[in-house]
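As a starting point, one isolated chain is supplied in structure tokens, in the form predicted alone.
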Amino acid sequence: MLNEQRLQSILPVGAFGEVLHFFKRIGSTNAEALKLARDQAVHGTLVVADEQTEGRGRSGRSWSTPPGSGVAMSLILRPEEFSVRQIGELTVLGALATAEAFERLGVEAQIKWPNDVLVAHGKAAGVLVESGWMEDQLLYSVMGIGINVLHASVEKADEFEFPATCLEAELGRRVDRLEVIQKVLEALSERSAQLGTGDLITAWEDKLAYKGEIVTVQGGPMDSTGKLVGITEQGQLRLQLFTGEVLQIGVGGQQLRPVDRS
């Protein structure tokens, strides 16, 4: 069972979890966040629910967390603790953490250009940050964090354009979400300090799915195809064309789908 004592008993870690909002049943802990931020909510606020009825993904996909299922949570983070440079790291941030998360549970995991990350080629988690701006000044971003935990959370798995997964089916076991949600926490406090600093897109690129093989990205203002070569400095896509030329695409909409060459 996951609730707001049993949270409590592991906050705050590092900056994040002082001031916490649980929720047995939201529309979206992204909007709720989003909501207390624009109400002045402090750096590291988190917000976390049970159950979560209207979750968006990138590009305005859905992500729905059925209760007692997975985990749904976001974070508030203020510009004051980050440069604004950074904030296009802030995803790359919330993928790699939770991707060494996994690992910490005993899962290998992968991370799909630009926000997905994998367990066995299943998609097991996401995430979305969401910024609030006055004109071209930062006042906050939150950063949110789906994650598939137990069978439950993916009963309706084959309504995604990808496969999805989750921990209880790779690990064989039941997984207790508070311990996803304290090694996920973990992680973020470690790797931030790694903002700006290059080392969170290297580490980022060591976990990329799909590198060296043939993938095509599609959404933007043309798809591509071509071989997923890396990531630059500033996290966008390399994809080498057959043509030799190589493409640096930037992150909008676009969808990376492998490329079956049997």
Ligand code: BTN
The other form holds:
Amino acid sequence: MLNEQRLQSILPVGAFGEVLHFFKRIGSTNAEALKLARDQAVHGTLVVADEQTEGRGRSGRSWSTPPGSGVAMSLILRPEEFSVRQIGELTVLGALATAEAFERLGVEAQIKWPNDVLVAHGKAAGVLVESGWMEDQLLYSVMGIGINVLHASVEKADEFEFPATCLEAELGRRVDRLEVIQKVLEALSERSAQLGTGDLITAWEDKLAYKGEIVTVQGGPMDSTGKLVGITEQGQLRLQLFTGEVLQIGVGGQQLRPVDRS
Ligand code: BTN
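Please give the corresponding structure for the form predicted in complex with the ligand, as opposed to the form predicted alone shown earlier.
The next block holds the full complex; its first chain is the one shown before.
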């Protein structure tokens, strides 16, 4: 059971969760966090919901969080507190910390470029970073993390895009969502010290799914198929085409898919 009192018992974790907003039911924790950030909420403010009815995913997709089943959390991050080289680093931080939290819970995790956390080839978590700007000045960012924890969090519709799974399925036991949130915040707290250093990209590349395999990247200016070679220092995907040419693909609204796993 996830409630405000239990959450407060583990908070804060480092700079995160000094201020908590807990909702039994909400449209989107990211939308709420963006609103709070506009209203001057402090760095590290944490928004958590038991159920999300209009959860947002990347590229305008939706993300479902049925009651009592998953983690829907958003953190308000202020640029004065972070040395972010690029805004894209926050997505890397979120995906990496989530993957590391999974490993501390006992399950191996990989990252499907750019920000899907995979367990046993199924998607178990996703990260959505949204930001507020004044002209070209970054005012605040919100890092939203959605995690499929119990079986009920994996809805049939999720499977449409990509195979989905949850921690309960892979660990073979029930998992306490509070423990998951605590582990994610701990990993975020540790890894956030590495923002701007390049170490995050290295750690991300170590966990990259499908390295050395043939993948397609769809949804950019054109679809591309080739061998996934790695990631550049800027977080672009390095894809070697059949001609030998290596493309560098920046993070946009693309979808990466393995071509053949047999
Ligand atoms: C994706 O894989 O497309 C990203 C999914 C991100 C979902 C999380 S759940 C908590 C936060 N609130 C939202 O509305 N979205 C993010």
